[in-house]
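A single chain comes next, written as structure tokens; it is the form predicted alone.
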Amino acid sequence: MADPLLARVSRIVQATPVHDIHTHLYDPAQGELLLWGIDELLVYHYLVSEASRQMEVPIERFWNASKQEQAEFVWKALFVDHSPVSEACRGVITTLNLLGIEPRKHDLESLRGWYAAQNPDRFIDRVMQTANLASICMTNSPFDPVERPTWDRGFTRDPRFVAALRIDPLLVAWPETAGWLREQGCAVTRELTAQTLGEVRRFLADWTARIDSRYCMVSLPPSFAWPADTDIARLIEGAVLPHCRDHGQAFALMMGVQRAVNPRLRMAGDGVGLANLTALQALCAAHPDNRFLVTCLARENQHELVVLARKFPNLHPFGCWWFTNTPQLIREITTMRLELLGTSFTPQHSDARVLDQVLYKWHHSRSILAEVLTDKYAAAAAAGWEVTDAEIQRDAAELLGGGFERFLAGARIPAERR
């Protein structure tokens, strides 16, 4: 017999608009940077790394092929020669179904034909309406030689697409970035003098204003330590955190990625490592007037992260990132967070690199969120607290972006008023 509580919770969760707080998408006005379509879905790095285990061609032949040929290699390896049972493959199937396409009745050429017939503006509207998205937060890097010129030229912003300032090269590759900043007119040196740190802050302030960023962010390796006598630690202490305080910006840390463990796979070759959350604890304790958004790549870091969040109200866990974005781990991590933090976290972000992916990522994640919430509401009912629809709506809004928005708003309150 159907569970009436699950039906109630599912209906409300599905009907609640979501603020997708971290993606790799772009404003439609940035043209070809905003990826969509069947070939882009198939050459997504999740699928490339999986297909590399099954493809009949060597990886060097794959990279020398056109994008269409690459998509054909992946399609054959994962959807023709083998059943598409992985989460990344299921995502492609879910996406097509939500667009009204029956995947088993279409070959790759007919799928390309369907996409080619779509009007781009109407397709964007359709995807956002189907996924029930209120906003999409981009990842915007002034260091990207392809993206930067679009901001330099200027364009009319789509209000549904909001910005986040990505600063990885600044922190993890300072010697090279210092030279680039000098070319941009910043009076910096390789040594992190007071003047150099001031110039970095000026650069961050300029780009924060230029793109109207919601927060700034970095992806960090497992070796990250703080405090430490390193470029990255000194830049965070002397430039990034003061900038965040001055401009009401939260600092997002995506912790635990091992870059290029297999360089032959390019972007698909990154791996996972255990992050040092002692560094995060020290940051939160030493800087109570800064706000930290944090997600960890390793499953083994999740419990420690949640415990830290119980101790530091300036820490907001978010998302099930990359290798934890599988149903089993989403369910486990979301359950643990609810049991230790209540609703004071953001359970998911899509991390989408292709617009169409928001369809499957939110369809799958909403279903799991509804199931986990139902279990918790049932436990509360057994203890004597029956939830109302209004309370479920409140909680769903909190978890699907409302709590995140409030956390960001807190970063904009002057320290003396907190």
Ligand code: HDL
Given for the second form:
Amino acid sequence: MADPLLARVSRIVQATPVHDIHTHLYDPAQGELLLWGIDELLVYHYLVSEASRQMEVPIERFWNASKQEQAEFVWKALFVDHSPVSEACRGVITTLNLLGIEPRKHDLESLRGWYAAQNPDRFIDRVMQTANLASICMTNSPFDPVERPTWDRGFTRDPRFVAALRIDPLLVAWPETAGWLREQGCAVTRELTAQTLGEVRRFLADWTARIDSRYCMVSLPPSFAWPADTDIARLIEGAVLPHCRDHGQAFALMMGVQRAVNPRLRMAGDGVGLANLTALQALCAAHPDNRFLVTCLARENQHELVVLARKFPNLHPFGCWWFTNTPQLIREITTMRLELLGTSFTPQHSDARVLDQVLYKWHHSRSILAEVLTDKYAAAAAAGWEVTDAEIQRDAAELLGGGFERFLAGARIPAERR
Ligand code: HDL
Ligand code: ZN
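Structure of the form predicted in complex with the ligand (previous: the form predicted alone):
Now the complete complex, all chains and molecules, led by this one.
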């Protein structure tokens, strides 16, 4: 690394523990829900969609195969028959490399043997230490029939795994969810009466307490509008936002996802659409006492999101989500955010579904963040402002979770004391 400034910044960014603010990982005490290992890595839905373009078998044959057979289909299609140059493929290679495994010297069987020899608890510690993670934020859904029983049974929490309350079915499928809530004993009706909105707030408060939620989160389709005469708009206004204000919760909006564009690909079948950010603008303006964490799935929404963040201090952009989590777009989006927001945003989250993935997602993202930050520090130095190591450390800590934690803390300050 010829550039001494890049070397300084890279060293500091690597040494700064990360709060991974959105993942699909689970507390180790939730058992099989926490995925890890080579087969899980290979059947990651990012790789399934890429493999579906190259596999010699139809996707229906793939879905009827065992997880190991599915992993073999992916391995052959994307690593043997073609060079693994996509970001998700490179991620598998980086992950193995960071675990001390030379990818080209192993076939799937020997990789399975290596993983089988790992002690699960020590593996979790090793992955979190290697990725230098301070905390992992889960996606916790009361509507998930597999996850919910783990909370009903109760378990001793691993403090490294913090919770976030995910409420998509409440907002995007209200009629069906109203029926489910009634089965759970909530006195709700299909009509969003004051009584029903009160019961929804009670449900949200109950689960916020049960999981010790850090924030409340929903993913939204491109069609989302606010204000609007829709169930989702009225539930947000009449239940979710008051709940968030009363319980010190930021509201995280993940905007622009088109679910099931190709249902044959199952979880790999979701797509992207342009979100209507005038809805976000109206929400931030109408609810200055609420705090909004926002990430957008469409590349074309990124600039408008950053400009909105300049207008609303209660809006905190985060992450290069899903289809924008590529080196090219991480660099573009992070540069745009630094140039328009300084360090008042959170550049990345991993969205990891398999524990090992945090190794590659943070290795790749930290290196780009270091490069982009170095570029900005070099420009400041050229204008006469040399940064110190302590200042680089301060900035890295803010970007890698400190700013997020402070933004969340602000949501917990009662409105009258703000
Ligand atoms: O809605 C979400 O939280 C998305 O992150 C989806 O889970 C998506 O399947 C994903 O894993 N993206 O990275
Ligand atoms: Zn996610």
